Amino acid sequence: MNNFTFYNPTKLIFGKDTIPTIAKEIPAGKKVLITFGGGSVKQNGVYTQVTEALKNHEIHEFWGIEPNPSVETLRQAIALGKEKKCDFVLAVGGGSVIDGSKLIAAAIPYDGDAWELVMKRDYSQGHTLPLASVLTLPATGSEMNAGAVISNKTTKEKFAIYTKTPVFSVLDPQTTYTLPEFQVSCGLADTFVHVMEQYLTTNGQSPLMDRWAEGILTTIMEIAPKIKQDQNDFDNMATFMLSATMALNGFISMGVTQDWATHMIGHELTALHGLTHAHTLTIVLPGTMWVLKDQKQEKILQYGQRVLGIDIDDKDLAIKMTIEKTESFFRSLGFKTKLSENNITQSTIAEIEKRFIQRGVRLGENRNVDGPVAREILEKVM
């Protein structure tokens, strides 16, 4: 196990009817910028709960943070926050709203343009406003980590920035009951691949991290069909919500190497074609597993045996069955897992390879996923 420093200061407030607690969690006298996505929170009662809880605070609302939040939209929220002299940001929504709000919280006290902060990549030591969240869509784990992924529509780019974790996050599983089926599928897939990026790497680093990761993977595969049948089951939705948080709050990555090649390749597909982030992951991960199966062999076999129940002596066949069964799981969630099924051609693969070469990108636990390897991965899932 490698050396590590773990610190996660987010206070997690989990359970039924917990949204009103934000009234006492946000200090009196704060000027709160509340950020939202679309209007679904008005339909499911979340908006009413939030505004009622903050009736004694000065609040200002910003609506319209889209999936794959764009810096162009976030600049408008930043301008509002500066104008109203807001000193606290509350994100109400899913991972995109929370991601976008992390940049908003960093950029309101910043003198330059918000995209400059994105290009710094690591702003964890910079001055930011305190941020909190009310989560309505489990997926990204953004409610309990420092990462955010921001798009630039003008340049057709998408990059991660690391700022600061929310000071607190409220997770009421009841908010998930009215989510569209596709968004739930995206959340399940996103959670699953987040774990795989931290788990399917170097063998023998930490049996504890392996077991924690395998527990989340197994849980997601077990509850996915149950959620598909009944999205109003509190216990299953609670398990889903907490699994998404635990998948990317640092708990399963302590002392182990990480990959993230699948994510970075997926970001390019989103930037170039607008595919939902989780959808890109379901396309790319099987390709990553196929192309890197030699270096990931032991972990693929371990995952296949412990999570999927594939226990045969023929290693090549076991790996084949493991990758195919993983792809079948994604397809059971409703995803088209081939580039060609999503009208993506060889020209996109060439563009991604070129971008990676120009940036000097080297990804994966061994830093051997460069432009040509990214091309190979994408061609495998054409």
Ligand code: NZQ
Contents of the next structure:
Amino acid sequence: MNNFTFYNPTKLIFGKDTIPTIAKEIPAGKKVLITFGGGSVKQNGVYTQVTEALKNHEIHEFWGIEPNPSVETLRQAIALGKEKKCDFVLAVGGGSVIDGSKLIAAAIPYDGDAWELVMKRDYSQGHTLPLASVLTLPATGSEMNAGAVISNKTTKEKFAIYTKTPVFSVLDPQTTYTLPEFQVSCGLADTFVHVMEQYLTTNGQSPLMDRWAEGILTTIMEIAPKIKQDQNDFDNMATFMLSATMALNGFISMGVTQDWATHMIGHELTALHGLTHAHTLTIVLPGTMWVLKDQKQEKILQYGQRVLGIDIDDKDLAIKMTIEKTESFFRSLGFKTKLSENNITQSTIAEIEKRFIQRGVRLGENRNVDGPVAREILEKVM
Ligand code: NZQ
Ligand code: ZN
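What's the form predicted together with the named molecule like, now that we've got the form predicted alone?
The next block holds the full complex; its first chain is the one shown before.
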């Protein structure tokens, strides 16, 4: 096991009818900038609950943070926050609203342009306004991590930055009942791949992290068909929501190496083609597993045996079955897992290889996924 520091100060407020607690969690006298997406919270009653709870606070609303939040949109929210002298940001929505709000909270007290902060990549030591969230979509873990993924429409780029974790996040699983079926699939797949990025790496680093990771993977595979049948089952949606948070809040990555090649290649597919984040992962992960199957052999076998129940002596066959079963799981969620099915051609692969070479990218637990290896991964899933 490697040395590590674990610090996650987000207060998690979880369960039925918990949204009104924001009234006492946000100190009286704060000028709150409340940020929203495109309007789903008006249809499911979340907006009413939030504004009712904050009726004694000074609030300013910003609407229109889009999926894959763009710096172009966020600049408008930052301007509003500066103008109204807001000193607290409350994000209400999915990962995009929370991610975008992390940049807003960092940029309101900052004098330069918000994209400068994105290009710093690590702003964890910078000065930011306190941020909290009311989550409506289990997927990204943004409600309890410091990450934010910000897009630039002009340059067609998408980068992850690290700022601060929310001071608190409210998770009422009832808010997920109105999610479109596609977003439910996306949340399940994103959660699954977050675990894989931290688990399918170097063998034998921490039996405890392995078992926790396998616990989340098994749980997601168990509840996925039930949730697809009935999205209004409180206990299953609560399990889904907590799984998504636990998958990316640092609890399963203590002392172990991490990969993230699948995510970074996936971000390029979103930036260049607008493909939904989780969808990109369902395409890329099987490719990563194929191309790095020697390096990841022991872990793929362990995952195959413990999570998928593939228990045979022939290692090559076990690996093949494991990768195919993983892809079948994604297809069972409704994803088209080949690039060609999504009208993505060789020219995109060439562009991603070029970008990775230009940026000197080296991903994966062994830092050996560079431009040419990213090309191999993508060609494998053509
Ligand atoms: O905008 P509204 O109207 O709210 O609708 C949203 C949006 O259209 C809708 N939605 C959310 N909650 C709903 C709902 N519709 C009905 N009922 C509800 N309860 O769902 C749509 C998608 O929302 P979005 O926030 O974009 O989805 P998600 O949470 O999957 O976030 C994706 C973004 O997070 C980034 C991704 O790259 C992408 O930009 N990620 C952030 C990470 C992090 N912060 O650590 C890690 C992830 O790997 C990921 O990269
Ligand atoms: Zn993700």
